[in-house]
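Let's start with one chain on its own, the form predicted on its own, as structure tokens.
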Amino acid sequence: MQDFILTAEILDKARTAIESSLIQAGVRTALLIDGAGNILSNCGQDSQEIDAISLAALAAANLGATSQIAKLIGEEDFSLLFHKGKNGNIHFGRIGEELILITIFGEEVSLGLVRCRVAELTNTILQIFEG
């Protein structure tokens, strides 16, 4: 992804996009932060109650650790991570080289509905970001 200048417009945008794909659907919370852990998007039920300044930095963290775990075992990166609690699952997308959607969702919402709409969700972010 070239250089970006955000706006509020750009920034809505996305934030509409995610809540109409992912919320709508049962997604606890989702947040949409760039490389650095920079929080670009915090929607969602959850969104107030989570600590998303110290989850965003700790999500790109773990992705630029497991970017270099995939070189030591030859591939060029991983895409998504996922983990699964007891009262609940985190999903972490890459969304181009510059930008991470952080999905939090419980038992109610399967993983698979969340990776197809993540899917879906992520050229649409890129074009909202790139147009």
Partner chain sequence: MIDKKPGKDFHSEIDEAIDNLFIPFAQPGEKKPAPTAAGTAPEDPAPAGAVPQCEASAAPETAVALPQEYAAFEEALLSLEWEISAANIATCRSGLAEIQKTFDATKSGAVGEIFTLMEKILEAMSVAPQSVPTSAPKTLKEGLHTLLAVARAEDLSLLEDTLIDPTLSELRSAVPNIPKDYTKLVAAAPAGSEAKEEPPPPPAPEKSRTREPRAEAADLGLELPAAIPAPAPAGLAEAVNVHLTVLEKCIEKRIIPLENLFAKSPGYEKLLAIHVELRERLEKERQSLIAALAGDYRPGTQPPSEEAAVAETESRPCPWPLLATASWGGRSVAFVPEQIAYEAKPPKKTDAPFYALTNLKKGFFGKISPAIKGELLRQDESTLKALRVPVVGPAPGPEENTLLIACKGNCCLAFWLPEPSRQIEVPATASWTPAREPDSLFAGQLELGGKSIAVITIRSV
Given for the second form:
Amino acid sequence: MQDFILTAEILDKARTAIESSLIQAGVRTALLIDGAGNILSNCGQDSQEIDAISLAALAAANLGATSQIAKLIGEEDFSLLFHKGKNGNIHFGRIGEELILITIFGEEVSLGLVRCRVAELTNTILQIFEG
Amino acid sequence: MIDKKPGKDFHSEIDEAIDNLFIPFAQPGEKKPAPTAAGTAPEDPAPAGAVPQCEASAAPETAVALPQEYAAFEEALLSLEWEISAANIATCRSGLAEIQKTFDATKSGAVGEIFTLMEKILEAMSVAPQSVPTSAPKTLKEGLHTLLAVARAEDLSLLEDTLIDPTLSELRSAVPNIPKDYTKLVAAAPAGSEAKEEPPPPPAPEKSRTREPRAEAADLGLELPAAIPAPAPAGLAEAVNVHLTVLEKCIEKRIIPLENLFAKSPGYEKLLAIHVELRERLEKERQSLIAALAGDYRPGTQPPSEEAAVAETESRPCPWPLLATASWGGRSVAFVPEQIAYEAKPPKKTDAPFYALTNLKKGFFGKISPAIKGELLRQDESTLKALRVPVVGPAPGPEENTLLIACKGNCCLAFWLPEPSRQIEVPATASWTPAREPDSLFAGQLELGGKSIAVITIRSV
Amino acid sequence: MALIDLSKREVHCKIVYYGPGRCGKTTNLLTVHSSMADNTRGKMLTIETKGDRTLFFDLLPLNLGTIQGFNIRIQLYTVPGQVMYAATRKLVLKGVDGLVFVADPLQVRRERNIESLEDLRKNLLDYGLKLEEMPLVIQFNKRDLVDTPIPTLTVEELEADLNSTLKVKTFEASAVTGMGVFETLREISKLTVRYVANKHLLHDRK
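Could the form predicted together with the partner chain be shown next, to go alongside the form predicted on its own?
Entire complex below, previous chain first.
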């Protein structure tokens, strides 16, 4: 596994991409983390209120666990990981091998369109990180 | 990346920091029972807040049984909500078409528009899902419920204000790149924002908003002659000829260049198709008009010159009995009071070329709507939050602390003024000269007490 | 993999407590959590499952403060000890910077200790890491049981079983009483922060 050396520039670019794609579309919070649960970027209106460290660690573990579940039923990985609540929903997306994008949004935002945007953003962020 | 002095210093600094962090709690070799972990540590409850709560799934949304077409469409919408895929969009579109078949087309023009807008949203989703607001599936669902209510309603007029209008405006704002008050513009167009003398062309098929034509004309704030003379057949032929010239120009100068541009740009196939279809329809229209004119067709009829128009209108009185006068950029100007959506010292002054309406909020949780008035109030809070109004003129100077936002239809402009405006009554004797360029910011000049006041009006685009 | 957040000048170090099931890894973290001041420790995250075993992991973030302009944060993790949770255990090791191997002194767990250490070695290799090259300390836990009739292993036996080739620092501890917990943590923190600093801040000047 490669060590990340993050520059402020990469992080800025990633943050801008997330803000313009997800936050402006009404997503409450978007967290970019790595597979070990470290937070790379934390955007959105609720970003200061949630316990991001715990969320990131659990999300990383959650994705790891789900991909194990996938393997148990003969899948490589699941393409959609989403939890629905009464007022809030959370969507997890993999970005390449190492990164995870967590998106938290309310009832008024459609999952389908969040998925579209996340898919598009995934490519953008990959390009940013791969230079 | 890090300051100099690597090696020993850095290491001892690390050690020291770690010792400081942990030493107060345990001395080396000393048995020091931890206050709470003693004994039964494994049973210690973990901090409750750290455990994520599992939410029960949302309650079922519709309890009442729906007619079959509606149920099918609702199901298609649920799939769409989950995943925007070509198949899901296609199911939705056919589901919508099925519902439309069950409708009596004469019931209300607004209903037809609901279908059109819903179809447009679905179309936009299939072409460029990123351009569609994330709330669009929800808006579509509201459209569906409105349609159902309309289908079940005895008296549509009861629904119009409470249900149909709000639904229409939500649907409109969910369609990307469509002016918000689309139908209103169509309805207002015959009144003519450009003070030309030709009689209006045969009115476009009336859409939903025919309830208050007078009010609309009035808040359009433009010179509306007391009575439009009934078009004489000769005048009609003339007008249609002019219309044909404009139409030809429009096709040649606007649509065809765009078509060529889209044809060259990969990814714009859909827009190209839309433009081709538009052009073909307009050309057909042109042909049928020419056919209808028969011998009266005179290609290249120019619109009456602007001077003539001015001469015609010069003697008119000022169209507004009340005006709000102010000084702006060193000159005397006046605004139409009905168009003023906001005028005060705003909570936040910026020198940006756009003024974001969120700056008008009082406090973090405040709303924008209490601060504004007039037509702008028709927009919902979320739209208002996103609105950025272009500021006319240079960045505000130190004395220019009053912000005036004037709105009409889908067009808003912001002005920084040194002082709040003053309302005046315009005497009937005041001399009024309409502006020559219909596209300018100014509607005309008012001569009042030896002073020349330029009247600023906003025209919806 | 340590994360170095240059925009905030933060260094995150991940220390994992590893060991066989019920050896007291979570208890170590709970003791640390309950003994530290609020301003230096974060919120302890445990995932409650039935019984007292860790199913996923526990996490305790600590803030070491600023050293040479870098704010250093340490995150303590535990792994689920039970053999059957191999997948999660391996997952928690992802990106590890330092390790505490917690050994259980019960006679009956002797084999479990050895198996667990082997399991650790193997899992690290899968991430391309060598146990010998990682910051590591071994904690002989539950020393309070020595004075009870329960048959326990001696320190010599444990050394022979687990540390004969590694030759790392060992600590006698009793996680339930707090003895040795901070000594262990202090040593592994020093080793780990140095390791991360050497790797990224001092030599790896990209």
